[in-house]
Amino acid sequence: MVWEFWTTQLDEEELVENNYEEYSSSRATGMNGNGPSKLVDPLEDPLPGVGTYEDFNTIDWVREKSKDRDRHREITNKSRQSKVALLLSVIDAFSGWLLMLLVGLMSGALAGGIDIAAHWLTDLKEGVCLDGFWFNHEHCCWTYNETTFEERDQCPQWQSWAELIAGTSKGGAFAPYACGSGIPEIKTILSGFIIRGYLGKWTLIIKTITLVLAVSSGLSLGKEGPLVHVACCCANILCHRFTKYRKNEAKRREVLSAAAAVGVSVAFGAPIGGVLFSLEEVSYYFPLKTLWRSFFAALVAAFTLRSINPFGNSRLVLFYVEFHAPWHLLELGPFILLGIFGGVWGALFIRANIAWCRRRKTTRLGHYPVTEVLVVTAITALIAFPNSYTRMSGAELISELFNDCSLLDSSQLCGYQQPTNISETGAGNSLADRPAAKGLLTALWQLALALIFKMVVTVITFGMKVPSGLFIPSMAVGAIAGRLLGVGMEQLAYYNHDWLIFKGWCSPGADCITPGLYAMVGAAACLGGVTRMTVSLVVIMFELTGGLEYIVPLMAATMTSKWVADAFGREGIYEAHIRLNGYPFLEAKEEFDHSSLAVDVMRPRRSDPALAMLTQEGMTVGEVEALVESTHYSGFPVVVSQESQRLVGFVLRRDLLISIDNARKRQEGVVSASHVVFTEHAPPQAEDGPAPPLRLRGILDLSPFTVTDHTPMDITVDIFRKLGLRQCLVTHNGRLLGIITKKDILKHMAQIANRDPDSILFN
């Protein structure tokens, strides 16, 4: 069933392919005369693979609203005439759902699956379970009842190998666009870029078992970035499945962006913060209704998540904590001290990653990149390893780093001074604040050489040819930070407790200063300076650990680190991969202020050729044909005369070309000779003359969208971002004078910012 869909699918793809392809090859028969005598006219009789687009190409999502209108208005007036045309307008109205039931049931039976085969490979590592090699280290010893709360995770069922054993990943051959994080690609498709195969079955199959490989590895990386890839793999298959989606690009893209959200969903179990991820990280076009079933889908992966239940631990929540002590409005200070040191963080890091990525791209260093990973994993096993809280995977260290000492807790970093006598009316196990004993000033040590060990290694790991996410990585380095701050606050505490800022709220023998909130608010805070999220991040770290109460420290490190980021420079990790790979996507954060003119940046330029163009009248199909060949331009205006040059419309290449290789095939005699017209009624022709003409108005856009040559680009850029243009025509008194696309103001503005134009697509 499954390979039957794949191969349904394949088959679709290939005939819209293969309708521009063949191109070359039908025109010689088409010249011979030989086919069917039926006047072809696209407006009557559309033709497969007209709408359509290439690959690296920018869709129109103008005209796909427009296909989807009309298609609506035709359901919905078909639905009034018989009772069966109405029960198909319910389906139609309801498949929308139902797809997004399916991408959430899948996406969330992949997650859980991700997440039990990366904890099994994890620790297959360090060993083996003798009682079936399925079961990971504490699902092993759950039966074994005879050993101490301390020893808990040590039993005779699970032996421990003699060395350790790392994996890797490798696919980036079979399927190149399984490696990476996958949302800058994800942002870019969204906003309406083509990237054939990059959320195909072969990048989700290849993906899905690489992203197990690559987290279960020791690298210094997650599995959240990927994830929304995968969701939106999920999505894009399933499309395949639904006429409305399948055929509209526009439409697609609204099931993409709940597949984002799904894909953050089940990566941290938090559905609204997934929601809010996709409405504020990465749609470009979100309208009411995609946040409905982004919702809906996002509840329904998270409910499948919860289900398999993949942690063991019957919460969805990834890091639960329930921290004993309120956080004192002092506290702030230390928080915001943390947004900084965030803000910083996230802005260095930005440019050293950039800085070796694009070593990596410009050296012969990009020439091996199994050898690359092969060589990174392997000094990252060796230096990781002597350290305990660098040898274990992020998930485990961030949730160690949240961990609120208590009296059964025989953590390392719980290593304080025992009391002389315990209150045997005291609180639950929580304890007051206590000296550091040895155990805990060693545990210091090591957290500063896993943090420095950290911020290293993940400059160098974000950009191999791995799946690689960067949200783990980026709390695990603000949880050490804050986990160590948060230490020297309660030891400064509890010897100073007499100093103005801890007098009224801090008294001897009180609980005061939380270490584990001081981790949890780095951690937010790292990740903000890193991705400038704000929203959506609170949200996804309070859904993440529970703590609903510690909503306002998040919220004041998040907008800190926020803020001094943006000091650095306004682009996020994000972002900054896009503008690295030369992917064409207009950032609507970024302000154009720059006073240039319409004028100023169309084509052609003065030392340019003159613009290509086509008549409504009076150009034969070899004129066309020739005309396209000796361009490589993706459309072309269509204007009354070359005289006039009053402009009547745009039609796209690849629409020109299959209508043509069609009449060749369905209209007899059509030949170079033949004219081309773009009029609604075709001219009268003499008996004795040449064949019919061949009427293309049916693939000419008559609306599109015209500024004049005066209009300021700052107005432009808008206009090219809220309607997602590809391309806008520039006239003077309704006079054609030339064109601008996306690729020019990008262009355009790389030259305003110092930077290579020709950067643009791909670098």
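Positions refer to the first chain, counted from 1. Computed from a predicted model, the values in this text were never measured in an experiment. So that the term is clear: the rigid core is the largest set of C-alpha atoms that superpose within 1.5 Å between two forms. What changes on going to the form predicted together with a further copy of the same chain:
- In the core-superposed comparison between the two forms, residue 331 has its Cα shifted by less than 2 Å.
- Relative to the superposed rigid core, the position of the CA of residue 490 differs between the two forms by less than 2 Å.
- Core-superposed comparison between the two forms: the Cα of residue 115 travels less than 2 Å.
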Second form
Protein chains: 2
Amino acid sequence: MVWEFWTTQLDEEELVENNYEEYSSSRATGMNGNGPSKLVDPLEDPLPGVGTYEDFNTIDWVREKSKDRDRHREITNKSRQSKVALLLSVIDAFSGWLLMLLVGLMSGALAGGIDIAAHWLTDLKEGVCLDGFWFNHEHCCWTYNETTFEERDQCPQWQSWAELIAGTSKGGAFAPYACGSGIPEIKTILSGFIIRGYLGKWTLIIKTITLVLAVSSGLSLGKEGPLVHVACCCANILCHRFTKYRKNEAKRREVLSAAAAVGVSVAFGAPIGGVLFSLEEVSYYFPLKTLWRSFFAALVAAFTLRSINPFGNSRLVLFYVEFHAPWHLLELGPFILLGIFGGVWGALFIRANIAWCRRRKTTRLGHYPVTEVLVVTAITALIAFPNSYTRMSGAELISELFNDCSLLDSSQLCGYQQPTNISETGAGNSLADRPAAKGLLTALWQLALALIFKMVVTVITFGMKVPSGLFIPSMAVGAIAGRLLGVGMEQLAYYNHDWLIFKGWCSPGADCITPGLYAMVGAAACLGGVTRMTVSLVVIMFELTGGLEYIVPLMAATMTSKWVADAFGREGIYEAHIRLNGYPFLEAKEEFDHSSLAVDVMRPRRSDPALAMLTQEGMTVGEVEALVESTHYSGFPVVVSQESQRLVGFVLRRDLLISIDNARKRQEGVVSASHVVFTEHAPPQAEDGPAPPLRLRGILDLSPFTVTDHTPMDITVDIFRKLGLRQCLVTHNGRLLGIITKKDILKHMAQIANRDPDSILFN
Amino acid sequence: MVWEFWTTQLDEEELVENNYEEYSSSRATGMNGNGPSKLVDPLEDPLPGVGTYEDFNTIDWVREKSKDRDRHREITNKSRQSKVALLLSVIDAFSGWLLMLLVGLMSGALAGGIDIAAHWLTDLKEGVCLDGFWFNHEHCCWTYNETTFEERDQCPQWQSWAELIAGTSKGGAFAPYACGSGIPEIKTILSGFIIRGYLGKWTLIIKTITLVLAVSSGLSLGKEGPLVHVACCCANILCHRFTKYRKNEAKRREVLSAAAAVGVSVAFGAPIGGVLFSLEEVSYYFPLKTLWRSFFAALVAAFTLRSINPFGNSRLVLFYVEFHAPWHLLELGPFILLGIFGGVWGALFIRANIAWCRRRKTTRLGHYPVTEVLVVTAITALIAFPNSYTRMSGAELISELFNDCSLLDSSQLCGYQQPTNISETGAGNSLADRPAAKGLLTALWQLALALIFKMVVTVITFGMKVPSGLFIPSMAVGAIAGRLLGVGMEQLAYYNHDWLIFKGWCSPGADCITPGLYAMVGAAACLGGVTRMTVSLVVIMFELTGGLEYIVPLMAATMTSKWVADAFGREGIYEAHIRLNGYPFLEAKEEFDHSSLAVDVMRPRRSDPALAMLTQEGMTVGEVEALVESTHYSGFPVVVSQESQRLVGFVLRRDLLISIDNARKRQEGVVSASHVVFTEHAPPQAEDGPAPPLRLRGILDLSPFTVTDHTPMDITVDIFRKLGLRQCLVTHNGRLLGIITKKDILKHMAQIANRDPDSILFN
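Please supply the corresponding structure for the form predicted together with a further copy of the same chain (the preceding block corresponds to the form predicted on its own).
Everything in the complex follows now, all chains and molecules, and the chain you saw is the first one.
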């Protein structure tokens, strides 16, 4: 009976806006006063605002999911009654798919637009198309029919500029939430945190524009992190069109998880990799239903992007690769070397970047974000311009490094000595290993300089107040290192066919070493070292190459890189940034490896004052208000009596305040001396008392989670993670002892790791 | 303090064999008697058998995982002390990877062996190679140099037999656990159930041999389900070589999850699809670490299989496909039709198969499994032989149906009219649509008959006492239906170029319809309808074709098929078989959609006798024994006193019996009148009592899971699923009310679904 009332309450709570602002306005318009007996009436409108969250707070996954199940049950029950309700229930069931379709379409279209705009702007740095300024370099020259393919760079319509002004002046648009990669924040939001406005339409608009500017500015940054953010913004905005998702924070997060997959899908043209990325790296709660829907959305987005065809080659990405030669088992040696390099670089990068970001946060540097961006852009542009490998965009660089050199290739990287006769190259194999010529040696020098430059500048750039992805710069570093090693191996093999290690598989004139593959393995290793992605990284790379053949080298390098980087520190770059920002994020990957008990973590500690709790009857409105005012806790346990301390339920501060406030305004006779009653039936003494009691059982959570004081913390942490709890009460032999919140756990973990527990800012 | 003792207890429990048989033997060899005071000594050897499970029981995931964390903590602590311990800890950390490598190698090798053996035996049905009986048909004819490629079927060395004896006589080898698909049982085991011997070496050996016989016998069954079982057996056997996995049921299940991925990986040459299959369909607890390791193992297995090269074409599977023509958006219509067909067939198949299997279980039919197999094999062989499409093996049939017809193709399915001149085919497009000739029409008739035959015979075959997979027969049914529809569409388009729907994309002489693609879509739809796989199915198919191009048709068909099938009934074939067998499996995919509360499900019910509970002090050994003897419960809550009913902990029946038994034998002065004490310090009255008290705090679980009586069952079910609980205590205002076990929940769910609650057999 009691439960049924509560259930209905929750059902109807969904009909009000799950938003505090709207609550305030609806409260201002005035509601009918309700007698105390009516408050228990299930048909009555529930109080708006009850069951919602404040900004920078953590949601209660269990309650949200329970709310959604109630809603679903309601619809199912109704659908048995009439044809219209049945139709509505079918529409409701398919609305999730429709939403996914829209998210995929919108994100794919936006990604296409961003690609085209960034491409155009990048070329605008170099010159302008005289036929029409909106053409980019390639399109401009395509329209000029007389140019042959080889000479298209010199088409007369394309007017080259020497100025860099275009690049430097473009990085300067800001919005509070539009800067940075966005992935740390999205991880935190997906874990249940609320940051209002972070996924709103203004963020979307500003992020999209600044992303175009930032990518085309020539800074050492990529677009995949921001694309994930853009896709999540799209999803969040579209969620507002569907009641089911607007009103339920847990359901909305399912959609956002799918949107994260969409973001990576459009960034790399890798739908499966995107889904696995969302599963492995970003998401917190990822049920199988979401897996399937994410996959659908990722595919829709990829196909939308492909039909927009931003690169004019019907490929989804700039660096689609096709290799022709197989690799040899002995090459695993250099691949593992690349893995070690990637791991070391990843670990160093995280340390350096976090140190730099901390400096930015704590020193005066942080006060001048615009100046910082302009200075970094200017320096980047000045240093990058002379070197053709740093001048080109990250994606173009990677594309060139991944490429296999054929005989006809005119790129500097393919500046090998041309074979004097066909027989020398071994039956006309146009991909055979050849000795390096002057062009290639110059390219190698430039690449080495570019490597050092990229390594330094990425540390400074990531975390600046511009939208900045990390995938492309990390991959660029790895690709340069890999290509250098690859060319080195190739020359070694060419001049030393007779060495034992090359014997048998690398005869003269054969194409035994593919430097492009080394570049790719290096890129994967560095990206793995920085982000600690595993499966998703390999699958993304697999989707780029499209062959199972090269998975083994990628896997070897990624595994090595992760192990090496983990030896330096367990955190990936995103986790490090979450920690730097003090977000309440309970990492699912890291095992809690300490033997503390719940009693060691719970509040109140031994020296603290006793736990603030309410009794189920016997307290007056004034007493309750005084208790709430005197503390800052977001919820209070309700016990049978102060003596027995047997737990009845848990009530949230926000719900309590709203209900009392509402009752005082609309319910006659509710004064400070009125009794607050959490029991099912009002106690007899209240009826002859001075004022009618205020019944608040409706807002009481009768099923609070409890653990005993002897529960090991590893189990407690597991419960928090898996169920998505906000708080958990601690009992000893049936008596209430204390409370553990997510923040307490995070503080405890920080303490164990010898970090400052006060760095955890939110609850 | 208290916890530390318990922790150490658990640590050392791992040093004993986690196996009841070994416990019995060690007990028989005799142990030193221990004084009562020594029982609290943390250095003392723990009792063997405490903390282990009996056969056909469910494990406690929380306890197992906690045990593993304790073990890990121990190793980490030790590793700080000495170099040797550090090395041991590194070895321990990498032992998981080593195990995965071994599982991959062993499973890949076994799968290769099975493929080769089955191929040879299948051909043996048709004839024998005169040059050497161990060659199969293809290899035999390869060695005969004079045959041209087209005539290789007629090479003189290959002696054809007309007899079917070979086929019929081979299906008759049995072992209790080696029959069936194995996937339902593996799902149950992975969810935490214990079936001893199901993954043992004898099962492996017999399953491997019978699988070869069954596949080659011509029955309508596939090998992927049994291959999953074989891989899990390999993993389980290899686990026994590693202490970490031998002694921890939860850790071992992580390895088994990876092994399930390996099984699919070798069955289809689809490592990513295999991992997703394990994640989506089979696994219960699948942490990210397992994802990464599964992927590794799946890759190793795929490469092992490829280096064995069982099909002689350096492909992993028989039906690798490459299509050349793109598909048109309008073709989505027929693809969705195939999805509907797949869904309807899937739902009907499940109903018919379950009805048949129930009949087998309940009637006299079940008493003659061998006769049944022989009769079905004989009938299958007799009916199948005249039709060439039913005579060939399922994989060969699928391979042929998936194939695209080129001009040179000599297969009957490609019996199109040859174009009279080149210009007619449109610039020599060798794949252009052509009118059907007599050969194709015959083939269509045969295919239609084969479709009906396969549909009927698969219902009877799956569930018989032979190793039988379901993927290949389901796919065969779908592929036939798809090919029929595809050829129909092709002819329609050829003769009606001018129809509105074909205009614009299907000009004469173009290759607009690819019947092979229809076959593939149909196969995916039927497999989806039967198993309700989604992402993993699409990814497996993607890995078979290797192009993102065809994912959209596959996805459309799979989604439609799942929706249609779900409309008939939510259960896939594996869940239906699990339910048929009464295994205690809590489906993670199905939402609990009923508004009952914990108090409605818990025992004791209102009419039942009171809950059997122990008090923490004041009970004698005799009383405890009497209570345990009088009930069949597997555990008892311990309370402060019968009056207060405040919960202290939970003790398992098995642990209690073993401890009392042990104490009676070895501890002096323990008699029936001795007090049993669960408190930390013995109560004062016990010290002047007749006998020293028996302290059992060591076996008491001080952190039992509790929910309140008002907790909605959907939340309770969620807790059970996510934490992997065995039981959960129910409290009201701090007092113990009752207990909910996994079996109670399953019975409750059966009741809601109007099924017999007594069909749930195990706990």
